[in-house]
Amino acid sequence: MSERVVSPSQYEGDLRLTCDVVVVGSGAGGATAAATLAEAGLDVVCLEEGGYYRTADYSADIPSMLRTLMRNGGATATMGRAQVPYLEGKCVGGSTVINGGMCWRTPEKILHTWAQERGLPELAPDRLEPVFDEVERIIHARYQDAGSEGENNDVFREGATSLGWKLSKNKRNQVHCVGSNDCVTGCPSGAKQSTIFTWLPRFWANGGALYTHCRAERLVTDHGRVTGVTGVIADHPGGRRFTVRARAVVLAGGAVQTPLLLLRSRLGGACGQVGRHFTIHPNVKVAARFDRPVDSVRGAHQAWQCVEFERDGILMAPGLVPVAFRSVAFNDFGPRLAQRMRDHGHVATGGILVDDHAAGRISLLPMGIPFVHYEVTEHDQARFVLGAARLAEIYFAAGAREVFLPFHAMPRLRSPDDLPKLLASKPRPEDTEYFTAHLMGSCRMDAHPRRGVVDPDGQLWDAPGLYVADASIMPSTIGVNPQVTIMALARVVAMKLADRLSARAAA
């Protein structure tokens, strides 16, 4: 089987193409409707802004691999009281390359609600679980070898057994893990199953070509159907443009750039919805010493994870938090971060994920300027602290001597009996240290027209011929990591169209 990646360098001057199928973005949504469409017999384009990195790129130069892998070096932010710094992987492969590789099917009660809710049957538990088995079988979700956890994932587990709370082992698209802790810049060993190593193989192994440095700008439309899309060439002199013609155009760019691309063409204003409804699973780093070594950038990224208060949407990992970032994700400067620096190795890091009540907005502002607004809400602020202070519970239930904390006005627990202060102090938003990974539901799935963006095949209801296919048509958040729901869909979209087009062929 051929890699047929095509870069810039390997034709000269303007790109110029025409398939049954493009589909914009090789990430985890992107990548399985890929490769769903070309093992179905379809002419496959893909299209990718990033480059194409290989195992042996990635390297432990954090500042280089953030350039390398990441939209804008991973320095954006959504905007608001509080900014929430979060990373949008811009490669082959996309953010399943910078993932921690966490692999949870969306909870049945929220399968529920959006077949319900939002007239969608087919999401439903019993219809949804093959395409899960599939999912998983696919990217080898998979537990842990035994002895590659680490001592992060120890202590957090030492921790909430001694209080009777309920973990759950995660399982992780990685085939044996040696637990080197660098999955956000790109797994060393390639253990780690982005979709470089799963639905991308699949994909050229039926004919499908991948074009690399291709930068969406518009959406090609002919008498109000969408016929194809245009853009730059992107890190390349010169002002290339490339032009995709297709039978259908597949979006999967995110759910920060899929709304984008959208407002850029004009398209899916009839319901009001683009780019609305944006969730991110906003999360708190939490950080303990100990007097015994722990050396939290050894083992897995999340082996485990404490659901005990899942119904309050909270949930606690232990996670790496690269030593290099540790100034921003706990506020530590001067003497106290160089402090910090030194008793690394004795140090555990973990974070806290709620469930988040907040809508936030993607638009455009004037001279087509990207504008992500996100407000914590008071509801999820108090959700933070409190999963903050049960963290805190694990980690001193494990022995810690010191709980470092993501709130300014309080960053440090010197005691379980520091616990009340903290729950009484009500921290702010814009004193609390946010992160998130998990962007959602811009363009989301409803049976209804003024409800959602796409229809229950994924296609725009108001742009025929043009589908999407990632984490923006999630009807709502769904409180774990997205990854698996992502492709799930994405496959459900991709073999609908399939259905669609060879049915369309053959009459």
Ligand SMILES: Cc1cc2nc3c(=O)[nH]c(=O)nc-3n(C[C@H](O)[C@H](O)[C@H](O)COP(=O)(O)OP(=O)(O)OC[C@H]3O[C@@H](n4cnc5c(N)ncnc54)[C@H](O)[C@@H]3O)c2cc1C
Contents of the next structure:
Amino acid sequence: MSERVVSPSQYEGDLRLTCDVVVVGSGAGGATAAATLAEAGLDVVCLEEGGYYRTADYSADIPSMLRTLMRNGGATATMGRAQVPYLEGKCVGGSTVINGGMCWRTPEKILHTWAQERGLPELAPDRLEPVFDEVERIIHARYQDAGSEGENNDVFREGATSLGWKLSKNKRNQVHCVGSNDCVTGCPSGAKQSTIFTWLPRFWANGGALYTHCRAERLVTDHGRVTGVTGVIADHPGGRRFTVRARAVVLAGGAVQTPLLLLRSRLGGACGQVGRHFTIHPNVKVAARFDRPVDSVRGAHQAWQCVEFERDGILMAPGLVPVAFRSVAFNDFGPRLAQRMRDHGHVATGGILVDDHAAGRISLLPMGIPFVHYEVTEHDQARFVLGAARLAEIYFAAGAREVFLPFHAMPRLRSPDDLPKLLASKPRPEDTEYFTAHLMGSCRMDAHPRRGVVDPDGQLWDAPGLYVADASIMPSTIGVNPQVTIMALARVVAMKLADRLSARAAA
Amino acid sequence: MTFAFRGHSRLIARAVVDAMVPRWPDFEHDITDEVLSRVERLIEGQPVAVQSICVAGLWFFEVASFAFDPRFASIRPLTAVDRETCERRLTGVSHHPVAAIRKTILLYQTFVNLCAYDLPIVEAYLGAERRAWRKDRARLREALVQLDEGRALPPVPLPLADPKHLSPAEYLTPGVEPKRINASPARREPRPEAAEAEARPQAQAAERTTKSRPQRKRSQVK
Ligand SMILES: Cc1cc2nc3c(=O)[nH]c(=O)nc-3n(C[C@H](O)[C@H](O)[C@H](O)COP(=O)(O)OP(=O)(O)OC[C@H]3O[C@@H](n4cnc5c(N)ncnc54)[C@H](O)[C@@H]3O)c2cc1C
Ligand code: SF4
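Return the structure block for the form predicted together with the ligand; the form predicted on its own was the one displayed.
Starting with the chain above, the whole complex follows.
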């Protein structure tokens, strides 16, 4: 099977294409939509701003991988009282190349809310179940090979089990994840099933073509209907441009880039919702030092989640990351950090994810400068503190000697006796180190044109011909890792679009 | 576009990196210049506005960081004091009670730590040889995938590996080889990647649309 990947060095001058559907972005949403549309017999072009890198290209040099695979070299953050750093993939495969591979379906209670409160009965659990089944089969959502988990996962499981707290085993999109612990800079063994291994081969096998280094800048309209997209050939000299004309345009640039593209094109504005309701499912990191060794090199990123406090919107999980990323977890540098890092082989790392209730906003400042605003609410902050205390309990129960926290005023707990002090200390958001990788909801889907940007088919309420099929259409935050939800929604949007275009052609 | 600190900014950047890189009594390498050039490569990947903020931040440390030295030893610029003083001042910034002041150093702290702790000599010193481990794992996975070719694979979500090939206790042992056991002649399934590569239209969407499939016309470069 040939990979129909076209890079700018394969053609000269500007690029002009016509097709049935052009999809912008090749990540979780874009690749799923592109494959689904191509399988339906449509002529589909997928445009991707980043380059095409495969397993052999994922090197061990972390700084160079950050630059190669991520937007702004991974140094992106939301603005607000607290800044929340986030990562966005910018390469063929999008964020699925750099993600942790955890596969969770949308919780049923969320799907019921979407069906009832947002008027989206097609997203009810029974309607989406076959789509989830199919997505999970295609992306190989499996439990880890026994023995591949490693000690960082083991101590977490031991601690939670000894407290009698409920654990859930992660499914991950992987084929023999051998525990190399490098998910975030591209899986070096080919185990992680990013869209490069799953949806994109289906897309190519059905005649789809993917153009790399094409940064979409504006949507093209004709009498109010969206008829194409135009932009620049990125990272290549000469000011070359591209224009793709199509019967329909599907945006899948992710929850930050998609609203920015709409705002630049002045589309979707009638409802006043573009860029709003942006949620980020933030998390904080915790590290724990043990007397016994805890292998920090070997093992899988995350094999378990503790769902004991899921009702309260708190998820806790181990998170194995390479030593260089661990160094960032301690909020220190120089000799003091060096001393701590000497102990890395006795340190377990994990995190707390909170199902956030804040609504951030993505907007454009003068001169087209993107502005991503998000405030952690007091309510969510209280859950972070509670979550950190619970995670510390897990580690103490497993035998930790001290636990390092992400709170400036209380960076360390020496024993479970310190837990009441932590709970009483009420750290402020600006004194907390957060991180996030789950961006969603900035162009939400809703059955009412004033409440959402896209309709139940994924089409913009006020821009016919323009669809969105990525994390931005999520009607609300979901409280679990989002890639399976995004793929399921993209599949639904693309199936409906395929039907619509086919019916129109037949008529 | 390439990015490099120039002139006096370079001296400040070097002083900052020098104060931030890890040092151990029995670690003999001087990694400051290597880390500095890696930090420059990371800053190169930022939008121009962020690059300017990075340079402006250096000048803030140069002229104002004396105020954050808990010992308040001198008001000389950062580039004119010894490494210990420099480190004390920057630690004072990074642990300052006012979040806005702490944040001025966070980007450098993150970049320097990532660039330093990822160096092979540092990883080797810490006994965290990731590069060798990655190679070992790629080899193991290839062997496991080959073994899959002769057997019926369990459906999702079950784990793929057969513990008879590789026991859980051995799975993370460097250099481990999975055992070949006689493949049952039953079903031969293609390996998952190959199956995907050969995927044909099978989704409901395809089935539902084949009857009214539009004339297939491939996109063309005009
Ligand atoms: C570090 C990390 C870990 C994660 N771990 C997990 C996990 O374990 N489980 C999970 O479920 N989820 C995880 N996620 C989240 C998940 O990967 C994302 O939510 C998901 O990939 C988002 O899908 P998307 O299609 O919206 O965007 P993306 O997958 O990010 O794809 C967007 C693509 O569009 C391209 N693009 C953007 N703008 C343009 C433009 N103007 N022109 C052309 N192309 C453009 C981008 O380059 C990118 O390739 C993680 C994410 C990260 C970053
Ligand atoms: S832990 Fe290693 S082998 Fe497993 S998916 Fe991540 S990078 Fe790949």
